[in-house]
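Just one chain follows, in the form predicted alone, and it is written as structure tokens.
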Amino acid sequence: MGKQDDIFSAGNLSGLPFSFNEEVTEVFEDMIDRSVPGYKTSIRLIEYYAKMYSQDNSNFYDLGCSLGASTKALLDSIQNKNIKVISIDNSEAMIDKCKRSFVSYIEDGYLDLKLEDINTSEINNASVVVINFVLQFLDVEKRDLLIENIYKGLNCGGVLIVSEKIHYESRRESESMFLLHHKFKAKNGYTKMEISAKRDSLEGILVTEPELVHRERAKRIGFRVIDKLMSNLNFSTYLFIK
């Protein structure tokens, strides 16, 4: 585990406006642990449809693989299956700790990091694909190309797995849960200030989508099974199958 999150403490605002700089990767574990409720669910979730759905002499991706929670449930989910991970993030903080992290899997020819853009990651011969909190911080207008490469280079059978932040069409639902997350952090350790400061530093960085379009994308660009494996608060696990 890493640092303790106090970024957004008192007379500390530096994290302003967000991104996944040194200071993040920093405390990213904990920050995101008492951040996103069902964040661990998720993960057990990745490595559980990984195995389920892997297909030999393949290729697993984790796009925007940040400290790589998501890589080593699916490293973990190999057992004896020729598969690469191929894991990407844009942040060199974040790259450069999974390479201290991941030595022996990277030496042993199991994962390749690479810091680029996923938005232009090329994606091939891939059987399981994961976007794990991430498409919620690229642009909107990128995203249905995000999805429709990722389509084209999924295997048939393979599977996309997505978990993202949702809002909902309801005014009142949205409230909510925007008070029942808010207290969830607060349970965290979390102060009034920093959930305040931290929410004000994500204004236009995070931007969530209903649940509805997440569907309809999946199913505009071809996925046949679109599934919510999970739901807590407004986070959901999404599985698309090709």
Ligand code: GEK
The other form holds:
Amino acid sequence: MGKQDDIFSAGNLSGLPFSFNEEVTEVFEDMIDRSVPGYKTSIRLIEYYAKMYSQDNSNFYDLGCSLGASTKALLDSIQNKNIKVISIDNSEAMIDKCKRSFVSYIEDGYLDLKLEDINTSEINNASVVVINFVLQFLDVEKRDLLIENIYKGLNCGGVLIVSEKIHYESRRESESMFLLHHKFKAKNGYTKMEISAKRDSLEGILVTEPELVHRERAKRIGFRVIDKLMSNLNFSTYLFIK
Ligand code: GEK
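Based on the form predicted alone presented above, generate the structure block for the form predicted in complex with the ligand.
First the chain shown before, then all remaining chains and molecules of the complex.
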């Protein structure tokens, strides 16, 4: 585990919008674990389902890989199959740090790490694609195109595992989840000021959609199975099967 996240402990003094820069990269593991309910479970689900749906001689993709927690789950799920993991992020700081932790996997040819915008990535011969808490950071109007591109690059029977922060259609439910999430972060040691400064800095950067939007997008694009694997407060993980 890296350094403890205290980026917002003095409020968001810079007033700058949130970005995955070097400062965030340094504390990222602590930040995501203390902020996202069910994050560790999502990583375990990725390993479990990747094992189940892996196809010999195919590729696994981890889109928006950050420091590679999902990438490690994918690597651990390969068993004896001929599979290459391709992990992509557009943050230079994340990719640099990730490269340092995965040297042997890269040298042995199991992993390819790319500094790239996932909106323009090529996906092909994929049996498993993971997009773990990343879609929420993309422009809303680019999300359909990305999921379509993933669908095209998946082999028949291949899967897309998506985790997202979501919001609810009902205002009452959204507000009650919002309060519970606030309590979750407070329990994990964040002060009221840190929680509110981070919320301000994420305004317009992390844009959630309701579950129905995710389900309908997947259906419209052609996925034949759309299952919810986990729901933890306002965070969910889905399995879409081509
Ligand atoms: C995990 N999946 O640990 N292209 C590439 N990367 C992007 C883009 C983009 N257009 N937009 C955002 N990112 C990881 C956690 S974190 C989730 C993912 C969070 C990257 C961004 O640089 C960051 O590393 C990641 O998506 C989001 O399983 O911080 O809540």
